[in-house]
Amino acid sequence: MSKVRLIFLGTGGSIPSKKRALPAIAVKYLNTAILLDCGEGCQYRIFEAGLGLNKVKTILVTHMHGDHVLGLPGILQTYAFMGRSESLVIIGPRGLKDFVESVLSLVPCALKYKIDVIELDKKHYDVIYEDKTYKISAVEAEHTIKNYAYLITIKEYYRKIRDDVIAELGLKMSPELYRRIIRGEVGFIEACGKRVPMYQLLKIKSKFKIVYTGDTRPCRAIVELARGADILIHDATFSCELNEKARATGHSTAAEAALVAKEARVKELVLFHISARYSNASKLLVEASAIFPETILPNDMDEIERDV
């Protein structure tokens, strides 16, 4: 069974605290990973998680505030020292290309890998980037500077054997045959004196969707982007009593994140970008869960794993 892992490398916002580092999440599926934002020191957390830095093929930057991008220089230099040869895609708002070029001017050795920087400037992108595993879309969110929320759609299909059909055909499945069918290595199987195509033996779930907002106020664009998503990772910087501060700084409260999740009818809400003022952020979880029960509040280095 294929699974997607979300590794919360840093869950804080603006400034780090003893408990929460700056924003960075790794989304790992099969043998590849996407990095959502790149807070200061996130490469150390990648090593700590045992993820493997070279598994990161794509980096999504929501906006150009320092707490979301200052881990990028270290990663790019480490790749150069490691002799990385595989290309890297970095996506983010206008200004990202100049930032990357400035960083590379400080790297003391030649790059052996290609960096493809994709800058965004429109309000909506149906498809920014696509490969055999992922499709990435984006909308402009509401923050104090241009900020993009991303939709990552996992295209790899999760295949599950239909036990009812297997029983009806009287088939006996060896573990090796089971694995080969799941991988799509078998086109048909002999049963009841005829060839049975593999698609008749499989249940297929075609999409798994993750939405990541970065820093944002609640907004219609994110509700529509997240409609029916499996996981919504939403800015939840403050509790309800700091609602005015959330408005003034372009952030959301935990309750506002829950209202977005409820309206978008997502399956699960993840509270993220937690202010350093909360040494114990459980009140944020209480406020959000009262509105949207399927809410979690991860700590740094927590992982969640979901079937795809």
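Could the form predicted together with another copy of the chain be given as well, to go with the form predicted on its own?
Excluded here are partners and other molecules; the one chain stands alone.
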């Protein structure tokens, strides 16, 4: 059984404080990492965590507010200096591509790798990206500007063949084909006019689901996205006394995050995007835990590791 590791690089929001940097989370699984948002300075934190910047293959940006996206140009430039050659996928709302292209043209550097920006504008995406290990889905959340909440599904497989898919494709199983499938060969198989990724011929053993909301009010779309998830990382900018402020600024209180977690029946809730006003955020944890006991509130650079 493999482990997924979540490193909370920055857990604050809007403005940094001495205790909390701007939002960024690394999701490390096997030999790759996905970065959730890119607050300023997250490249330093990735170095500090010993994660290896080049492990990052995909960056998910929830929305185009500076606290979530201004660490991105620095990472792209550092990749250029490091001579990265592997392509990078960046997913986010419309405006992201223009931002990346503008910064890279105004602040010149010699890029030797391909940046593939995928811009979202629909309300719901069942699959934005999928490979053998990851599937990425998204829904539009409720913030002051367009913000996407992401679901990352991590898949583990048995060393067993899916006979139903074999039959459907009319494939004749040979010892050679069997070996290719079982050893997890990358690539596609073509049959009956269909082109199917090899990993789809393997039986799925488990799925581990992580939802990250970015900045949002509690909302139906997130409850649906997070239903049964293993980990829900939810905006919890304020405590419940400031619920009017949360509403006015498009954020959630810790209690509201807990109610979403409860309704979606997730396994664990992570309170995130903590306002700089809380030099001690334990009241947010107490407030949420009263509603949803399986709640944690990480500090910067805290890590959690879970079985997939």
